[in-house]
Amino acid sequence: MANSRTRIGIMGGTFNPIHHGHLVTAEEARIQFALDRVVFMPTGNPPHKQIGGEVAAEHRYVMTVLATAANPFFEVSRLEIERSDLSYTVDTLRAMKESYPDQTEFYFITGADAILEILEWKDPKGLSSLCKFIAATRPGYSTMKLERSLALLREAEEAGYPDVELMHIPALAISSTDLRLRVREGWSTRYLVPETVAGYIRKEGFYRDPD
């Protein structure tokens, strides 16, 4: 019998800028985990990360909309960028849960490196009742440490820690940090970011050294 529950993926990130690596990860998660759709969640004010390039949340939101517009299974949320205080994953998930039917299943999609810090996030036990985590690997990333950590998390499930699934994705070694460097140095970003996003970056003059 088909699963009648709606499955929603949440793709969190600064998206500074969003690139094809993000899009491939979201699409792979949608396919591999039979998600009904993926909600991209640009971070507003993250507690553990400084946002480089001095690009306002509204612009990162617009770039995310431009990048995802062609995929009918993708949508973009303003939930975090409209929050004035710090953006914690557990608070975002609680807000999302209030907006969907009770039987909705949530899957938070993030990088494998972030999963290793999961026990340092706000209220890690609370996360377990709200979602499952999909940990996406990067090309060249050794999964040995991650798999050991996941084994420990699974052993601790009775203590209420989050459920994590490992997801291998096609080889796209793209990072937003590298893209900001390429723009600053005047190097090509073709085939690394959607052309709509590249055009927006050029129009707004993002990531370039000030005159």
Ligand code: NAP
Given for the second form:
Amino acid sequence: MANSRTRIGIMGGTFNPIHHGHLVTAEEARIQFALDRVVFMPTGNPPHKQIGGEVAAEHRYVMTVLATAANPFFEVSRLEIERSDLSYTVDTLRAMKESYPDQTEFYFITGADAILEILEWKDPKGLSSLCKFIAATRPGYSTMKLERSLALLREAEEAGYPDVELMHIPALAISSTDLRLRVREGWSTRYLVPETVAGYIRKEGFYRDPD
Ligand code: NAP
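Switching conditions: you have the form predicted on its own, so give me the form predicted together with the ligand.
Whole complex next, starting from this chain.
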């Protein structure tokens, strides 16, 4: 019998700013993992870092909406940006689970470097029981470190290891850090971010000062 469970991708990231690498990642995950849709989840108040350029969550949300508006399989959630406390992925997944039918399968999509730190996230065991992970890598990324730490996790059975699939994305040669630098230096961002996002960055004057 065909598997009729709904499969939802949750694309977690700071999106500061969102770029074509993120959009290609989400579309590739949707196709490779037969996802019904991908929900972009801009981080509200990250537990592990400062937001470069001091761009408020609401603005990162708007840029994500502008970038994804044309894709009927993409949507953007306000769940994390509306929470005043820290944005822990396990809390996000629990909240998402409540608003979907019981049998829904969740795939959390993000950068491989973020996944590498997963044991330091809140409740990694609980999180691993709620979703599978899709770890996107950039060109030149050595998967050795990630594969070694995943192997260690699998050995330590009591940890409840995460199910992680690697996905190599050439378009992730684009990075948000590099884009912020480009804006600051006055270099072109054309073809790296959607035009609508570039226009919004110009209009609001983001990233002109050092991070
Ligand atoms: P990050 O540390 O800023 O990013 C790590 C790397 O992954 C960067 O190279 C980044 O590139 C890339 N990346 C980030 N999101 C991506 C995506 N959706 N697709 C492809 N590449 C991506 O990561 P972050 O944005 O702060 O966090 C990523 C996700 O993990 C968020 O949803 C965050 O809430 C979650 N997280 C949760 C916890 C926790 O629960 N305790 C802790 C840490 C992170 P760009 O800079 O170009 O995006």
